[in-house]
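Below sits a lone chain in C-alpha cells, taken as the form predicted on its own.
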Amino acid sequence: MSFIDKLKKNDNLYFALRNKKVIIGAVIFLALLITALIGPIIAPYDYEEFAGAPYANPSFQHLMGTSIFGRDVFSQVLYGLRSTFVVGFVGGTLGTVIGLIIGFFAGYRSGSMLDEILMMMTNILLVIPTIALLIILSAYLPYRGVITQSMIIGFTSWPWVARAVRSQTLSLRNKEFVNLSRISGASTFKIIKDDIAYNMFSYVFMVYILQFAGAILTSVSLDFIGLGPTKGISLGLIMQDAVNWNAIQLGMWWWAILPGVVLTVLVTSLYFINTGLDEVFNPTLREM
C-alpha cells in the first residue's frame, strides 16, 4: 500500500495535508515557534542591553531599529516571542482542560446536582466581565511573571469552553455506543474518555486553537494597561513601551509597528489553521 493510499484511509489527515489554509497556517506557526525557541540563542543582544544609538532606523546592524533607550528591537522581539508562546501554551491549555472537565461531566450528568453546581459556577464567571476580573487579580499581585499571568488567564477563560463542550456532550450521551458502554458497566470516566471525548477530538482541537489565540490577545491587553509581567519581556510589553514613550509621534514607527506585525502574523496563522480544520472536519466544506 502506497503512502497516498494510507493517507486516504485517514480522511482527516489526508484532507488536512491538502488544505491550503492548514498548510500555510501551520508553516507560519511552526516557523515562529522555532524562532521563539532559538530566539535567545540567535539574538544579537540581550533584550535589556544597550545596543547602540537611540532612535536608530532599521538597518543591517539593527534589523528592527533601536528604541529610545538604544535597545535592539529585533532582539527584544526574539525574546518576547518566546514569552508570548508560553502564555498561549500555558493559558490556552489550562483554560481548555478546565473547560473540558467541567463540560464533559456536566453534560454527561445533565439534570443532576453535579450539573447544576458546575453550570452555576460557569454562569457566574460568564456574567462577571473577564477583563475586570483579570485587572483585579493582576493589580493585587506584587510580582507577576509570565507563568503567573498565563495561569490567571487560563483560570478565567474556561467558561465558554465548558458550555460549548456540555452542549456537544448532551448530543452524544444517549447515542447507542454510549448506552452500550453504560450497560456493560464502564465507569463514568471511561465512558467520557473513550466514547465522548474520542468522538469530539476534532472539536476539542479547534477549541484549543481558539483558546491559544485568546490567551495571547488577552495577555497583550493586560500588557497595554500596565498589568503585564513585572519582569521579563513580551510582544505586548514592547508595544506598551513604544506607546508610553510616544514612538509614533517621534517617528519611531518600527518600535511600535514591527512587534505588532509579528503578533498579527502569529494570530493570523492560528486563524488559518482553525478555518482550514473546520473545512477538513466538516465534509460539506471540504475542497475535493
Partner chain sequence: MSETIMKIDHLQKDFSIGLMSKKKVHAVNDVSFDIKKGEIISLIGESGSGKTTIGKLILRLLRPSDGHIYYNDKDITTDYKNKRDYYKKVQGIFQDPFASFNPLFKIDRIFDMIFKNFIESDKNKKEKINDALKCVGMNPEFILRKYPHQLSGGQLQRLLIARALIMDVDVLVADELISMLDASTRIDVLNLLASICKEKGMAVLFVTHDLSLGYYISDTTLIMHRGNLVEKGKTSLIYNNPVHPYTQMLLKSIPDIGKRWDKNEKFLPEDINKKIDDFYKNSDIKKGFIEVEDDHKVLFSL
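Residue numbers count along the first chain shown, from 1. Quick caveat: nothing in here was measured; it's all calculated off a predicted structure. Between two forms, the rigid core is the largest collection of C-alphas that superpose within 1.5 Å. What changes on going to the form predicted in complex with the partner chain:
- Annotation: Cα of residue 205 displaced by less than 2 Å between these two forms, core superposition.
- The two forms, fitted on the rigid core, differ between these two forms by 2 Å or more at the CA of residue 177.
- Superposition on the rigid core between these two forms places the CA atom of residue 130 2 Å or more away from its counterpart.
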Given for the second form:
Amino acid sequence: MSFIDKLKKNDNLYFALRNKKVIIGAVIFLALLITALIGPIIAPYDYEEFAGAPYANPSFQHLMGTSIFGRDVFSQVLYGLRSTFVVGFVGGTLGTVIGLIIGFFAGYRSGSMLDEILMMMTNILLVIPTIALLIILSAYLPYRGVITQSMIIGFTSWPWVARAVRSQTLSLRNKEFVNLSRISGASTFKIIKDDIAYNMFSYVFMVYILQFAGAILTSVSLDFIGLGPTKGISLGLIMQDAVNWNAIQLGMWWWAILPGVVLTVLVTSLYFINTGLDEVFNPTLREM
Amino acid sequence: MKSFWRIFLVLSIVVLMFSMSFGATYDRSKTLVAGGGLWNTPTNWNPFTPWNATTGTVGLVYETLFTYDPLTDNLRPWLAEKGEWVSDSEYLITLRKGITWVDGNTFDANDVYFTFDISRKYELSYSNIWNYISDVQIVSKYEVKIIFKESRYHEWSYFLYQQPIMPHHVWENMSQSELLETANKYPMGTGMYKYESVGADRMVWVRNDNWWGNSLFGKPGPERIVYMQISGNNVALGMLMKGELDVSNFFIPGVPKIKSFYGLETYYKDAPYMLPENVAILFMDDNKEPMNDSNFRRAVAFAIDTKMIADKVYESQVQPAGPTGLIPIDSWKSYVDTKTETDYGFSFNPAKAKQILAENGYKDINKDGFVETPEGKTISLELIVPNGWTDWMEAAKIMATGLRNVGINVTAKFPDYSVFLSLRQKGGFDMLIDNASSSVSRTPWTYWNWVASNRIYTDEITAGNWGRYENKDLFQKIVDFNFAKDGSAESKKIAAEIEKTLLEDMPSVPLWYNGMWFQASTAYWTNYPTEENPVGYPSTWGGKWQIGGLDMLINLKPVK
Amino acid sequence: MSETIMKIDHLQKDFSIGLMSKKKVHAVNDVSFDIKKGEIISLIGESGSGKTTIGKLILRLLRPSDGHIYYNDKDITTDYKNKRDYYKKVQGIFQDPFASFNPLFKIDRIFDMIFKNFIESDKNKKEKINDALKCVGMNPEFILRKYPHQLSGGQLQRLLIARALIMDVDVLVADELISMLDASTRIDVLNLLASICKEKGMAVLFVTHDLSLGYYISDTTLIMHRGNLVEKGKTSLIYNNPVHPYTQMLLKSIPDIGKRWDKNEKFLPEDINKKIDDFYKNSDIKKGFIEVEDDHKVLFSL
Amino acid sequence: MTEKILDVKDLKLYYKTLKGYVKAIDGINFDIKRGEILGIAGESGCGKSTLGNGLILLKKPLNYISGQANLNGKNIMNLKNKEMNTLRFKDISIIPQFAMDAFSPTKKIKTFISDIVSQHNINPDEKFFDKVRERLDMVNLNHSVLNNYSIELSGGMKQRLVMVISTLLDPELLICDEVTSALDVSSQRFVANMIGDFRDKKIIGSAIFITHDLSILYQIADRIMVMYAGHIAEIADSDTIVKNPKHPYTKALISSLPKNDVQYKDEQLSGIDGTPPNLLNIGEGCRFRFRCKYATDICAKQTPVQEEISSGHTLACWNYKKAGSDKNV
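Having seen the form predicted on its own, I'd like the form predicted in complex with the partner chain now, please.
Below is the whole assembly, all chains and molecules, this chain first.
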C-alpha cells in the first residue's frame, strides 16, 4: 500500500493535509514556532541591549526599527515570541486539562450532586473576570513571570471548556455504542477511555487550539493594562512599552505595530487551523 | 434588535447629558488647560488634609504666609508683609492689610493664630511644630508672634511657605474629626482662584477678580483653569500636539525630539530641557549582607552609569546627580563643600568599582562571573522599582547591567506598587530607587532629614532612610544643622561634615535629578517660564503652586 | 414453544423531571408479560409509549422503580450487581447501527469484547466469528478489520446479530432494529432474525413502531400506549380483531400498499385520547387487563 | 391537467468534494402537471432529497452542472439568488426534512410566524393572521396554538403548523421532504391527507412528496417516481408502480414491502442483496446493475435512457422486457 493509500485510509489526516486552511495555518504556526525556538540564536541583539540609534526606521540593520532607547525591535520580537508561545502552551494546556477533567466528570455523572457542584463552580468562575482575579492575585505575588501569568490564565480560562466538554460527554454517554459496551461487559474505565475519551479527541483538539489562542490574547490584554509579567519580555509587553513610551504619537509605527502584526499572524494561523480542522472533522463541511 | 436600539438610545442620552453637564465649553483664549497633578475625580478640598486635596486647594484658594521661588532662592512675603526673628526665640509675623476672605471677612491675626492654635488643640498633620514652638501670640490685629522652644531655623523657613492659613470663622467650631473628615466642597480662601465646578475628569477653577494681590503682583492671566485628569503621558502628549492642553507636568518621552514641530515650550530650550525637581536615590538595606558594608556600597556607586540613564531613558531631559545629591539650586548649592566633593565623591568608573571590591575581599570564587562576599557567600541581589513606572524600570535595568558588569549579581525586578511600598516601609528589599521627599526646598535640611532620617526605630518607617542606615553621630549633625542660622559659617561647617559622612559611608547613592516636567503649548498662551524668561517655577502639582506656579499664572499672556 | 424463560412482572419505571422537582413521569406503568423460548414478540408503540424503556430495563441499562424481572425464575432486579452471567444470555441490538459502533475502532472490537468478557477460551475464536458471519450472510474476509463507516447500516445490524449468535443468547432485545434501514434491506435482516429464532430457540423482543413489520415477523404482539400495555396476545388475533380503541386507531393509520385509505373517513389523531377515555369509562363491567378470547388480553380500565 | 408546472430536463446536480464529484443527480427527466402530486421514492442516498433542496436553493457544496428545471417555463437553475428569492415561498415552497425542529424554543408561534413572513416583505398584521387562523381550522389546529411555544406542541401539531406556514402564500409547487418520516403512524395519516386536501382546495398548485416509504406514497401520490442512485428508475401512476412495475428495481422494492396478509411463518418476503454504489466519481452504466439479476453487458457500458413505454409510464432499463416476463422477482 503506498503512502498515499495509507493516507487516504485515515480520513481525518487525509483531509487535514488537503485542507488549505489547515496547511496555511500550520505552516505559519510552525514557522513562527521555529522562529521562537531559535529566536535567541538568530536575534542580532539582546532584547535589552541598546543596539543602535534611537528612533530608527526599519532597515537591514534593524529589520523592525529601534525603540526610543535604541533597542532592536526585531530582537525583542524574537525573544517575545518565545514567551508568547509559552503562555499559549502552558495557559492553553492548563485551561484545557482542567476544563476537560471537570467537564468530563460533570458530564459522566450528569444529574448527580457532583455535577451540580462542579457546574455551579464553573458558572461562578465564568462570570468572574480574569482581570479582577489577577488584580487580587497580584497583591499576593511579588512578581509575575511568564509562567505565573500562564498559570493564572490557565486557572481562569477553563470554565467554558468544562461546559463544552460536559455537553460532549453527555451526548457521547447516551450513544448506543456506550450501551453496547455496557452489555458486552466492558468495565466503566474502558468505556470512559475507549468510547468517550477517544471520541472526544478531535473536539478536544479544537478546543485546545482555541484555548491556545485565547491564552495568548488574554496575556496580551493583561500585558497591555500593566498586569503582565513583571520580568521578561513578551509581545504584549513590547506593545505596552511602545504605547507607554509614546511610539504612536512619536510616529514610531514599527515599534507599536509590527509586534502586533506578528501576534495577529500567530493568532490568525491558529484560527485558520481551527476552522480548517472544523471542516476536516465535520464531514458535512468537508467540501470546499 | 429592538432591545439593541433601546439600549443605544439610553446610552446616547446618558452620554449627551454627561457631556452637557461636564463639557461646558469655555472661551479658550481666556482658559488655561492644565494637567499632570490630578489623578482621580476631584472629591476633596480640605486644606487640613492636603495630601488628599485637589491640586490648587493650597495655593490657588488657601494661601501661605510666604511663597518660595527656588530659581532665585527668594522666600517672598505673601499673606505676610514681612517676617523676622526679633530674638533668637521669637519670630514676628506682620500681615498685609486689606486682605479679605472671599466671603468678605477680613483676614487678620486671628486667622493666623487660629491656624497655629488648632494644631496645638488637635492632632493635625503639622502639629509637630509644637515640638519646637512653645506659644503663639496675637500682638496686634496684623501682628502675630511665635515663641520658640528650639530655634529650628531651617525647619521653620520651610514651614512658612508650606502651611496655608485657614479662616477661623469657618473652621473654629469644628471637632477634630469634622475637621479632618470634611470634603470641604466649595473651599473658601483668600486666593487668586475660586472653586467653580467639578467634572468626572476635571476641576475648574475660576479667577477671583477681587484678589488682594492684583495690584501688588499682577492679575493672573487665565480667567479659568480647567485642570484635567489625564490618564497617562501618551494622552497628554496627544493633547499637547493638538493644542488641547496648555500646561503639562508629565514626564513625556520624545518631547526633545518633537517639541519644535508642535510649538511646545520647555524651561530650557535644549538639554536638559527640564528644571531639576527631586533626586532619585538608590537605597540599600543596611541590615543585610553585603549592603551593610560601606565599601560594597561605594563600589555600587562607582558602577552605575547615570549618564547613560539620563541620555537613553530620559533623552537628556534629566541630569545625573552630583555626589552629594544636592540639587544645584541656590539654596542647596551654597551648602555643597567642593573639597569634600572632590575628596570623597564618586563617578561612573567600573574599574574603580572592581578595584574597591577586590581590595575588600569580594572575589569570584565559584567562577560564575559574579563576586562572592569575603566570607565566600554568593551574592544575588534584586533592585526593585514599582511595576509600571516605565522610566525607572528602564533605568533599573541599566543599573543592574552596570552592576553585573563589575561582578555584582543584581537583577532588576518590578513588583506592583503596593508590594513595593510594603517592602520599602517594612524592609526586606535589597536595593530600591526612591525619590519621595527629595524635592527642591528652601533648605537642604529637608533633603538630609529624609535621606538620613533618624526615625528608623519602628517596624514600619515612613520618613525616609529606607535602608535603615544607623549613624547617631550623623543624625545629631542634621539636628545641629537645623539649629544653625541659614548661611552661617557654622551651618556650612556642619553641612560639609554631613556630606562627608554620607559620601564615606554611602548609605544611599544619588542617581539623577528628576525633572520638573513641564511642557507648554503656545497655542493659546505665551510668556511661560523659560530660561530666558525665568518668571516662575513651572509647577501645577499639589503643594507646589506656592513655589512658582502662582508666578507662572500671573505672568501668562493670551496669544490673542 | 411453551417454556417461559423470562417473566416481566408489574414493571414500573418513573422518571423525575429535574433534580429538585418531585414531578414524575410514568414511563412504564405496571407492565407484565412473559417471554417464551424461541418466541418473537413485537412490542409496538409510538414515541414516548415506553417501549424503549422496557427494552433498557430488560437489558439492565436502567433500574426499575418497582416490579420485577425474572430470568429463569431468578429475580434479576434484586441482584443488580452481577451482570456478567446475565449478559451472557440476554443481549440487545439498538436502533441506530451507525451509533452502535464506536467509530474509532474496527468492527472486530464488538467480537473482541464478548470473547474477552463472556467466553472462557479464545479457542476457535476465528472460526466461531467466521461461522457466525457466514450465518448472517456475510463474507468475513470483506467485513472484518473494517471501520464502521466503511459498512452499510444493514451490514452493521447483521454484525450485531452475528454477535448475538456467537454468544448463543436466550433473549435478544431488538430495539427498532430495522428502522434505520432501507426498505430493500430491512426485510432480509428480519428474515435472518426470524430464522435464527427458529433454529436456536432464541427469543426476540422486537421493539418497533412499525405495525406492518410487527405483523410480518411476530408470534405475539404487545401494544403500548403512554407507558401502559393496552393489548397483548397472538399477533393474528390482535390484527384481525383489535379491541382497544388505540389499537384500532393504529391499525387504521398504517399505510397499506395496494389498499388506499378511505378518503371520506375523517381521521383526527386528536380524537384518540377522548376515545380511550370513553372506552375506559364505558367498560365498567370489565375491569383491568382482561382476556377477551384465548391468548388475547385487553386493558379495559386503568 | 396538461399544463406543466415543472419540467425537468437532463438535470445534473453534483456535490463537489475534495475527492471529486458526488453525482447525486445525474441526468434526470420528469415533469409535474398542475394539480398533480408527484411522489418521489427511493433509498437513502438516491438523490431524492438533493433534488428537492436543489430545486429551491443551490447551496454549496451542491453545484448545478447542466440541464434545466423549468418552473412555469423559466429555468430556475440559472437564476441568481436574488431573483430566486422572489420566487421562493410564492411560486415554489418547501417543507424541508426536520422542519418541525426549526421552531425557535424561545419564541411564541405567532412571533415566529411574524418574523418569518416579515423576511418575505409581508406585513404580519391582523388581517394576515385571520388568514393564518383560517388555515389552522383547515388542519384542525386550535387558534390558541399561536400563543404557545413550540415545546408545548406535539410532533404532529408542529408538522401541521409547518405545513400551514409554508403554504401561506399559496405556492404553485410545494416540495415536501420526508414530512411524515419523523411522525408517529397516527399523525402520519392526517398530515399526508392534508397535502391532498390543500391541493384539492387549490391552496397549492401541485406538490412533490419525497419519502422513502412507498406505502405512504401510494396513499396520496398521483404519480410515483422511483429513483435509484441519482438516476430515475421508473415513473408511472401510483397504481401501475405498485401493481404493475416494470423496472427490476421497482419490482424488487415493491415485493420487499410487508403486506397486510403475509406473515413470516407463512411466506417469506425477500429484499435486495447488496448496497447502492458510491456516487463519488461514478462512471457510465446502469447503477443498479450490481444488484440486478437481469444485468447484461450493456448495463455496465451504457447508462440506460429514460424511455416512455406507454402513456405516462417512463422507465430506464435495458432489460425491462426480460424482467417483465419474470414473475418471481
